[in-house]
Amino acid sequence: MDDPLIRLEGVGRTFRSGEIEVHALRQADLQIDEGDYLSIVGPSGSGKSTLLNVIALLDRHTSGTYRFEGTDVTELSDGARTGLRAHRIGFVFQSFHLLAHRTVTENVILSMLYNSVRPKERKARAMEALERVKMSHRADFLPVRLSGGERQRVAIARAIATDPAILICDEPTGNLDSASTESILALFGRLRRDGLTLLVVTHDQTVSSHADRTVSMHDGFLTEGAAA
């Protein structure tokens, strides 16, 4: 039987603030299989950002076991974690993080500078990713000439150009109007049907309703299913 893409078993994250111990994540159990479309919902301070950072290998858990594609990441060096993150995880954020002085194509190519994609293949890979998000006609534009929805499409192209195992999205529609939000959600649906695994952190129930599964965070505890 194949390993799940991601498996958390009793994962916790504790911070210290002076003499106070803060349990930001408590005994989380979660499995994400290849091809899943999962949303994480919860109010501010619930622990959802902590959970995302642990899953994305941006932060280390302090208890429990986290396996990514069968590999226990607990004992990996910082360099090994960085390499795993660069090769296997794509990121999309609320703020698009596009470089204003670089064209759309150049912004997408930048995601491959620290990846194993050979230099001579990068432009073709970038154009392929832009085609997938229906932005190839804007390839030579600067981000300032794009709408918010178009900028987020470019950010998604940048994230998928490296062929990640999972696309992790942190409030990806937070800066978009309703029409652009619907367009991005439709794009997520197409990517999921193409086989990409998606993890979306959101406070918006409309956004979370498009996922196949929802987990809720409250006071550091994770529960399968949307909050009541």
Second form
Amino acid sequence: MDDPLIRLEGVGRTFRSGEIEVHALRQADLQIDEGDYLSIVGPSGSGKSTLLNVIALLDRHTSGTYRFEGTDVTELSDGARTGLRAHRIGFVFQSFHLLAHRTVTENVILSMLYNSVRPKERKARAMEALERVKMSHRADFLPVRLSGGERQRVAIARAIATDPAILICDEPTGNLDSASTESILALFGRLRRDGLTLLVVTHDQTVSSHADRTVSMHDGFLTEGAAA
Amino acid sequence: MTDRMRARLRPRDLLAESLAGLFTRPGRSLLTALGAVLGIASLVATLGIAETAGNQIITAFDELAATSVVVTTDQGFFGNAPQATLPWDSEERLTRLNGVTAAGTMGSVPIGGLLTRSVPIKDPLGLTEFQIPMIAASPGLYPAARGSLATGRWYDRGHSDRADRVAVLGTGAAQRLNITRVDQQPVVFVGDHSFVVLGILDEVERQPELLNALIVPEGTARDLYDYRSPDTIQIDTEVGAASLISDQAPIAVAPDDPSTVRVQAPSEPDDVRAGVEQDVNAMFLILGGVSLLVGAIGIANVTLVSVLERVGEIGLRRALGASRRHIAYQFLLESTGVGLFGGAIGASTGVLVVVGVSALRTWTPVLDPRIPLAAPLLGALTGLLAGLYPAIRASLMEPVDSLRGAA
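Show the form predicted together with its partner chain, please, because up to now only the form predicted on its own has appeared in this conversation.
Every component of the complex follows; first up is the chain already shown.
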């Protein structure tokens, strides 16, 4: 199958609040191929989070067509979209979202609860993912004892442990200092060289400059290339 | 889209996640369970105490007690009331009443400390004389007291009328006097009087003091000693006639002043049991129900707070592929777990209360074994119902909002 990983054609998302309609995303066309390292930039309120939520199947677009691995997800049921999230999409958030009372390993295993990874394999796969983000030495730590950068690396391990088709990162360095940001960006570079598809939403020029491609969002419009 | 791609959650994982949720805040989980503990404990205790008390009444209501009426002379509260006497012909008067199967009079004979011996010789080496109480009894006492003889026979009216020197020995008295058979007509001596032993009383179901006594006919006691009147009448009635007979007996034996005699009759079992069950059941069942309701509201409240606190976790799980149903199940299972735990502790507490109350009142604790087994399930059901609303709230949260909502 020669379908691109992700193809948006004229995708829009309109929020309705009583009489008022807000077009958070208008007529977006975007293609992401396997192995791409794409960043989405734009000021806050430009609609980049909306675009990310639509791509991540966390939100439903209101117009246009969205194909994920060739499947039109517009018509998919909630359950099927949830299944796609569980198996094909990895998430990294600005605020890490690690469970405070679980160890690093347990946090990584959490992502394998809802898909087809067999219980016996989980531990090994978690350790492998932690190895890839160079966090295996902290496997038994609780998140509170980790630095911000370390926490984000655990979150990335959690996302890649399920072997997703794409890693979607929402402001992954938004809560990090510059040194930690550097290490995360270096990690992204390594993951990308391993063949992982990366989509990073950011407002940080440093972060977007590491990507192969950058698209900009402005007032709900998507344009190829970094905005001036 | 293959079926393999469906979001799933193994039951074991669901259970583990719910338990982890509970053990993350053990203190809070314990306090939450307290409501269910109190509710279930009071329900179990109520049912247990009602059942125990009911059983207590059933035990008291056995055929033996229910058919026994005892008439005695009223001694007054301090034992100084004017001495009433029971007529000699009480036995005939009472057996004429409908519902009486047997009646017999008896009374202690004042023998003034005379010793009883079985051989007319004094043995300086052995103890041959004993202080054995003498009881005068009418022939009807034997069936009325439900006695049975080890050997020999009970005397009859003729012995009494002729004031024959005969006696029946209680089994205890017979042992002390070393008399085991009566076929050779053994004789016992009380002071200077001799009595031919007719029989040995083996057992009585009523008036157990007979077993250690020398029992003589009333006519004999009247003739030899200063025996003025019987002091006790034992009546054996038909089943169900006891309460009627206890009303009629005083009039039959003391028609001039029935208040001079006292009647001991079994209490009406139905009244007592109904009274106990009404008192115990109604009040405490309501109390238990209210506690359980309060407990349920407590569980609902805490689960809701927990849902609102864990918005971020809910969003994360949804992003990782948990369906709405998975989220709902997780919170439902948590609240059900709290209810189950509370129910189990409550059932144990309730059982302890039943045992404690029974011990204080020297009752036999009785509890339907299904109650302590069903109680934790009732607790779990309470938790399940209490968790419904919070779980639905959690499952309806949008992952996008939830992920922004909290760190």
